[in-house]
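The data below hold one chain only, encoded as structure tokens and taken in the form predicted on its own.
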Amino acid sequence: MYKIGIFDSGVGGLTVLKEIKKATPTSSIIYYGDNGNAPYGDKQEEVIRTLCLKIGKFLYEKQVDVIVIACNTATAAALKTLRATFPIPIIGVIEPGVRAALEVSENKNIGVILTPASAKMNAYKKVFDKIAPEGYTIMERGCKLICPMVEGNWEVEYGTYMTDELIKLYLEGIPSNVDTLVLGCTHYPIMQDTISKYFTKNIVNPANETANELMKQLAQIKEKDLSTGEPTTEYIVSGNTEKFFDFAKNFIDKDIKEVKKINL
């Protein structure tokens, strides 16, 4: 059995969590939520840095045997440093999200749609110019409130016109010519159903293609033998713990029990 953690600025890393639990049903997981200090997209690198490592640190003491950095701007923002502190493997959520949409476009233009952390660190077009093979063309639009209003819960909160509004407003910024759009950022898939309105082509949840990637890195290392003999998941956040426990609870596990608060 695995012990894996994982971490979000709050409730975008459950699209992430879902998928890996799909590919590996029989693993622990802890999963940290930053929902005290979200939304991450529009901070400072370095204090988004400052976070990652404390959030990094939180999970290696809990003896996990890989972390997961199921966000985009704290792969952008952290990932190297996170790699170069501890000593287990750290995954990130870019490169998956890249090598999936040069896979799906046909036409080889490709639009992200992230946070303006992530736009401003060129999160995407730096991994895409180390592997994407010549003829390729992407575009980055940074889009400031679709991660607060996932976080907020706009649709019950405000009713569905108001978010309709707001991502068809972001998505009229994607050039007509681009033929797969990539959520840059893990809140996004929650709110697929709507971007597919707007956007009819291809859409790359990069959460799929980062449990195949922690699948291959689990298959190098021992697994350990839990004293619980029964897989589980440990919900923390650092803020609201209500809000957290009733979107998991809806989205991805009716059985949670508890959602920890633990402020780093």
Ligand code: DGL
Given for the second form:
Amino acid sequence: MYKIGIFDSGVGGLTVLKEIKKATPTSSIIYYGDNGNAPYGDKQEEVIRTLCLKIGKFLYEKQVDVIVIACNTATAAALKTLRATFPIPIIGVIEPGVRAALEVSENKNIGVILTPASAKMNAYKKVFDKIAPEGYTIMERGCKLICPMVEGNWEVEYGTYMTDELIKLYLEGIPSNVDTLVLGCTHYPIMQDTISKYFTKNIVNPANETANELMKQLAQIKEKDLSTGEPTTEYIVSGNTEKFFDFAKNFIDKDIKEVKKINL
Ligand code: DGL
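Beyond the form predicted on its own, can we have the form predicted in complex with the named molecule?
Below, the chain from earlier opens the complete complex, with every other chain and molecule after it.
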């Protein structure tokens, strides 16, 4: 049985976990949500990297076989550093997201909504410039408030008026020739129903392609058998356990037993 470490700044990475659980239902998973430090999207690159290194060390010491950075902002800030620091496969969400968008776009104009920190790092543009064939264009739109809105559960707390208006406002900034919109923050698929009201062309959630990438990496770790094992999922956060528990119970795991709090 494989042991997979996954982390995000909070509940967003659960959108990736959902796909991973489908792809490898027999793996044991440790999910770390750094909600005590969320949002990452407002922070400096170095600060995010330091947080990610602590989480990487924590998961590595838990003897996971692979780490999935289920956060675009963390992937942009720390994928290289984590790969250089820990001798196990480390998977990010950005390259899978770009690959998925390239497959789907017909007119070759791709838009990405992402956190301000990711936009500042040109998170998608950098990877896109490396792997996209000639003729494609990409534009990134930083959205400061969507992650705090999801993390704070505004939709449930205040109703849908504000969340709808906010998303509409951000999506108005997407040029009309964009035929494919990447949800470049793992919190955003949680709002996909609302997003699809205001962007009615292709929407790409990188989670699916990230799970495919994980399966490729796991297949290379030959000594383990993917087909057996009692699946366990351990949830750990750095901040509010109750909010995380309620969200995870609704969104992914109706049998969730507990959320531990560990500050790193
Ligand atoms: N879910 C994260 C991402 O994919 C980070 C959101 C945040 O904490 O700002 O970028």
